[in-house]
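Only one chain comes next, encoded as C-alpha cells, the form predicted alone.
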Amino acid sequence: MLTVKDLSVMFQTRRGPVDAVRGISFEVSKGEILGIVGESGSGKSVTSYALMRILEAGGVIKAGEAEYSGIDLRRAAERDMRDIRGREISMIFQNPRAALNPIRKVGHQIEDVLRQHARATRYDARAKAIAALEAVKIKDAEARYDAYPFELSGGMCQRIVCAIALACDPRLLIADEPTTGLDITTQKAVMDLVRDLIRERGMSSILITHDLGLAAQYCDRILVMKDGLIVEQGDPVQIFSDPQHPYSRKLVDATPRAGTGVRSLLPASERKPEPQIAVSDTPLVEVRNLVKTYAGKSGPVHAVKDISFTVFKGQCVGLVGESGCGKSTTSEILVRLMDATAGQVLFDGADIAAIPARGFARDPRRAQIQMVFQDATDSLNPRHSARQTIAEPLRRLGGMRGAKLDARIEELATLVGLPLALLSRFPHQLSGGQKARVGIARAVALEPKFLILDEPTAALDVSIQAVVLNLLVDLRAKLGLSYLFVSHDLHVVRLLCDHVIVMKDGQIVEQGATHDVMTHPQNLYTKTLLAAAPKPPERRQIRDFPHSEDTDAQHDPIHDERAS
C-alpha cells in the first residue's frame, strides 16, 4: 500500500541545515499495523509529516520516493494532496486538544472533513457526523455533537480526533502518539478501537510512539529510529526479546516492566547501588475524611468522597486511577492550592486544611510542601531562564539574595544533574528532560519534607524517564523526602512506591503495600487497571554489547539531548 525509498528531510535553521530524516526505506502492507518507535528528535513525526506533505516552514523533502497505491506523494500537485489527505490517508495528531478548534463545536469539525471530501452535503452532514461519533464508541453522540473541546475529557477529545480521522473511510491511518497523557484504561480503549476499526475496514496503519510496550502489544512490525535513521526493524517479539542494535537494547532496557528495578533501567555503565531508604513509623501527612464538592449545572459534583490515608516520613506513596477519579484534586488540596469542602489534612500533626489556600501562601509551612507538575513546559514561565525559575522560591519564601542565592542555585542544579551552562537558557531552549530537572530543582530548593509528583514522567522518552526516576530515588535518600507520586503508569509505580492507593470516582477502592496490591489485587477495578497496562515481552539476556559501540550509553541522555 505504501512504499518509501531513501526518504530524506532537511530543515533550514538559523544555525544551518539540519537533516531530520536521512535516507530511510520501509513498506506498509494492506491490513498491517507498522510501529515506528524512538526518542524525541529521532525523526518519527517528521517522517509522517513528509508523507502527508505538511512539513513546517523550512522543511524540505531533499530526496527519496514515497508511493501510495501508485501515486507519487512527493511530486503530486497540492490539489491532489488535498484530496488524498483525509480521504485516502488520514492522521491522528499527538495532542488532541491542540488538533481541535477550541471555539467550534466538535460536530461541526467532523462536518468540515465530510464536506471537504464530498462525503456529505449540508442536508445530511449532521447525521453523518453523529454516525462518526457513534463509530468511535462515544455515548450519547447527539449531545456530544454540540460540545466544545474544553467540555470534554482528554480521552473523549482523543476519540473525537479519531472520528475526524476516520470519517471519510481512509485506507491508511497515521497515528502520531495517539495515547500520550491518557490513563491506561482510556489508552487501551482508544488503541483497541483503532485496531478494531482497522480490521473491520481493511485499513493499514502507522503507529508512532515512544511507548515500546504499546507498540509491542498492537503492532505487527516495528521500526526503531535514531537520529533520522532506521537502526533496526522486525516483529515485536524479536525486537524485545533479542534486540540486535545497541540503541534498541537501550530502549528495551529502559522500558519499565514487572521484575525490574529502577537501576536496571539505566545503561550498565551508569548503574550504581540503589540507596537504602528508611521509612519511619511516624506519620508526616494524615488525610482524614477528605471531601471536595463542586457546584454543577445539574447539582453538586463530588470530586473527592470521604477519603483517608497516611504518608509516613520517608515513604513514597503512589496514587493511581483513571482521569477524573480525583487524583489531581486530592493533590491540589494537599499542596494547599485548593480548599477542601470537609475533612482534615494533618501535616506534622497540625491541620493545614483549616487554613484557607490563599492564607497558606504566607504560612511558614508553605516551604515544607512542594509540587512537581505534570507538564514541565506549561509549569515553567516562558520568560524566565532556568536560573530565574529555580531562584523564585528561594527569593520569595527563603529571602535569599546575592552570592548566597547564586551559590544555592548552582548547588541545586548540580544536585539534579542540570549542567550549569544551561541555567541561562529559557524553557524553549531546553529539552523535555532538562525542563523536568528544572521543575524538580525548583520544588526541592527549600528542602521540603513532602513532595507531590503529578505525572512527572508522563511525556518523557523512556531513557529520559529512567534518568528522572533514578534522580527521584537519589533525592529521596539524600534529602529524606516523602513523596506522593500521582501516575497512571502502573509499571513506574511498582518501581518507585512503597505503598499504593487506587482511586475511582472520588473514592479509594483499595490501598496497601505496592507488591501486595500489584500481585494480589482485591478490588475488581484494580484488576481492570492492571489488565489494561501494556505488557512488553520479556527480554532474553543473550547479548552484551560493548559500550564503545553505543556512544549514548556513555553519557546522561538528558545532557546529550539537542536543545531545540
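Remember, it's a predicted structure, so these values are computed and weren't measured experimentally. Positions refer to the first chain, counted from 1. Here the rigid core means the biggest group of C-alpha atoms that line up within 1.5 Å when the two forms are laid on top of each other. What changes on going to the form predicted in complex with the partner chain:
- After superposing the rigid core, the C-alpha of Ser90 moves by 2 Å or more between the two forms.
- Taking 2 Å as the criterion, Asp192 counts as shifted between the two forms: its C-alpha moves by at least this amount when the rigid core is aligned.
- The Cα position of Phe150 differs by 2 Å or more between the two forms after fitting on the rigid core.
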Second form
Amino acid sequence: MLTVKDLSVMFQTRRGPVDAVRGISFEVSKGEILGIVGESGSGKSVTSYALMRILEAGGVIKAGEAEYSGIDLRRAAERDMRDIRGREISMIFQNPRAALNPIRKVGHQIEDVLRQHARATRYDARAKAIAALEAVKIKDAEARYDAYPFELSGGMCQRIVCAIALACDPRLLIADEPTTGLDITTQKAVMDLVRDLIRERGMSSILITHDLGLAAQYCDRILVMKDGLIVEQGDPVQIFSDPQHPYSRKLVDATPRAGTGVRSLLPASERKPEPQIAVSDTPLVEVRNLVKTYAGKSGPVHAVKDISFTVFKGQCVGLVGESGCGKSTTSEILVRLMDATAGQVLFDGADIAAIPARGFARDPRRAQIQMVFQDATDSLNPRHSARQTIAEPLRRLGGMRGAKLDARIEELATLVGLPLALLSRFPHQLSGGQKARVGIARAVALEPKFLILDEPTAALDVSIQAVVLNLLVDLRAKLGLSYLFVSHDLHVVRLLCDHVIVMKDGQIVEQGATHDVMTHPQNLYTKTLLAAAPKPPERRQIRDFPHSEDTDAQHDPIHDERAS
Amino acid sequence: MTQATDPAHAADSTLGHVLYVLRANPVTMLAFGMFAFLILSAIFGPALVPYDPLATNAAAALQPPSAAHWFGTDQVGRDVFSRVIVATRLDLSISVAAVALSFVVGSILGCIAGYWGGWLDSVLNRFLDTIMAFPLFVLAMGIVAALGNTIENIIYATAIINMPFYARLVRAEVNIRRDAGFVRAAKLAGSSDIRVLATQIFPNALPPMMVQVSLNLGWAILNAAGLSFIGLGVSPPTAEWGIMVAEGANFIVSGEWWLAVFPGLWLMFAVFTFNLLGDGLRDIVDPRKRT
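With the form predicted alone in hand, show me what the form predicted in complex with the partner chain looks like.
So here's everything in the complex, that chain up top.
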C-alpha cells in the first residue's frame, strides 16, 4: 500500500546541512499496523512529515521514493497532496491541545475537514460531525459538539483529534506519539480505541512512538530507528525476545517491565551490583491528616483530602496517581513551597507545616528538604550556565565562595556523571539527560536528608531514563537519602521504591510494600492502573537477575490479546 | 575533547558573543557603527568642532554650505555644523536619562504587579491605563508646562509617558515565569522573593526589554525635540536639534533650507540608528543565541 525506498531527508540549518533521515526503506501493507520506534532525534517523526510533505521550512526530501497506491508522494503537486491529506492519509499529532484550534468549537473543526474533502454539505455537516464524535466513543456527542478544546480533558482532546483524522475514512493513519503526555489509563483507552477503529475499517497505520512496550502491544511489525537509519525490523515478539542490533537490545533492556531490577535497564556491560540499602525504622517525615483546599471559580477545590503517611529514614516511597490526583500538591506542601489548609508534616519530629512557605527559605531545615523537578528544561534558568545553577544553593544556603565552591561543584558534577567540560554550558546547549543531571546535582548539593523526585524521568528517552534511575539508586546508597518518588508510572516506581502509595482524587486508596501492591493489588483503581500499563512480551531467556521471580501470570504474551 | 571544546569556549565569552552577533548580521553591525558615531560625537564633538556653537558673526549670516561652513550658517552667523554636532550630547543625554528612568521605574512596577498579582496588580494596571489614556505628547507638554521649563522636567515628562510600556512588558514577562520550575528551585535554594525576582525572573525579561529600550530611545529623542520645537523645555540659544529645526523652519520659504534640513537629518539619523539597534541588542543579551 505504501512503499518507501531509500528515503533521505535533509535540513538546512545555521550550522550547515543536517541529515535527519538517511536512506530508509519500508512498506506498509493493507490492514497492517507498523510501529516506528526510536528515541528523540532518530528521525521517526521527520519520516512521517516527509510522507505527508509537511516538513518545516529548510527541510527537503533529498533522495528516495515514496509511493502510496500508485501516487508518487515525493513529486505530487501540492494541490493533489491537499486532497490526499485527510482523505487518503491522515495524521494524529503528539500534543492534542496544540493540534486543535483553541478558539473554535471542536464540532466545527471536524466539519472543516469534512467539507474540505467534500464529504459533507452545509446541511448535513453537523450530523456527520456528531457521528464522527460518536465513532470515537465520546459520550453525549451532541453536547460535546459545542465544546471548546480547553473545556475537555487531554484524553478527550486526543479523541477529537482522532475523530478529525478518521472523519473522511482515510486508508492510512499516521499516529505520531498519540499518547505521550496522557495518563496511563487514558493512554490505554485511546490506543485501544485507535486499534479497534483501524481494524474495524480495514485501515493501515503507522504508529510512531518512543515506547517500545506500547509499540509491541499494538503493532504487527516494528521498525527500530536510530540516527535516521532503520537498525532493525521485525515481529514485536522477536524484537523483544531476541533483539539483533545492539541498539535495539539497549532499548529493550531500558524498557521497564515486570520482573526486572533497576540495574537490568542498563546495557549488560554497564551493570554494577545493586547497592544494599538498609531502611531504618525511625520516621523522617510523617504526614498527618494533610488537607489542601483551593478557592476555585466554582466553589472550593479539594486537591488533597486528609491523607497520612510516613517516610522512614533511608526509605524510598513512591507516590503514584494520575494527573489531578493531588500528588503534585502533596509534594509541593512537603517541600514547603505551598501552605497546607490543615494537617501536620512532621520532619524529624517537628511540624514544618506550621511554618509559612514564604518564610521557610530562611529556615535552617531548608537545606535538608530538596526537590528534583519534573521538567528539567523548565526547572533550569535559561540564562544560567550549569555551573551557576548548581552553585545557587551552595552560595545561598551553604555560604560557599571561591575555590571551595568550584571544588564542590566539580565534585557534584562527577557524582552525577556530568562531564566537567559541560559546566559552562547553558541549558539549551545540553541534552535532556544532561539537564536532568544538573537538576539532580543542584538538589543533592547540600546533602539533604529528604529528596522529593517529581517525575524526574517523565520527559526523558527510555535509555536515558534507565541511566538516571540508576544514578538515583546509587545516590541514595551513597548519601543515605530518603526519597519521595512521585510518578504516574507504576513500573518505574516499582524499580526504585520500597513502599508505594496510590492516590486518587486527593485520597490515598492503597498503600503498602511495593512488592505486595504490585503483585496483589487490593484496590480496584490500583488494579486498573496496573492493567493499563503496556505489557511488552516476555523475553525468551531472562537474564541473571534475582528479581526475576516476580514475573507472574498477569503479563501474558500479547498475542492472545490481539487475536481477540 | 579539549580541542573540540575550545572554540565553544571562545563563543561563550561575552565579547566573543558580541562579535559573533555583529558578524552574523550586517544590519546590526551598521547600527552599532552608527551608534558609535553618535556616542563619539556626543563625547568629543564639543572639543572638535571648528566654531563655537554660540558665537555669533553677523558678517557671515545665512551663508549656504561651503568649505568653511559645511552646513552653512544661521541668521546670526552661527556655524550650523558645529551646532548640530554639539547638540548631540544634549539630545542623547535627555533621551538616555529619560529611557533609563522609565526602564527602572517601569521594571520595578512591572515586577511587583506581575509577581505578587492580586489587588496590587489591579491598582497598578489601572494607574498605567490612566496614563495611557492621555495623548502622550499632550501629556508631556502639560507636565513640562506645569513643572517648569527645564531640561530635567523634559526628562521626567518623557520618562512618565514611556513608563507604562516597560511596566506592561515586564509584568507580562514576570507573570509567565512566576511559577516556572527554575523559580521554585531558587526558592528551595533559600532565595527570598525579592532575590528570586532580581536574579532569576527579571533577567529573563531582558531580551524583549532591549528591543523596547532601543525603539524608545528614538521616540524619546523625537519627543524632546518635539517639545523644544513648540517652545517648551530647552530654550534658545542652546544648541538642540528641535530648536534648530524650529528656528530654521522660518527660513525655508526664503530658500535657506540648510538651517532646518541638517539638524532634521541628524534627528532622523539618530532615530533610525536606535530603531536598527533593537534586534542586535536583543541577540546580545539572549544567551539562547549563543549556540
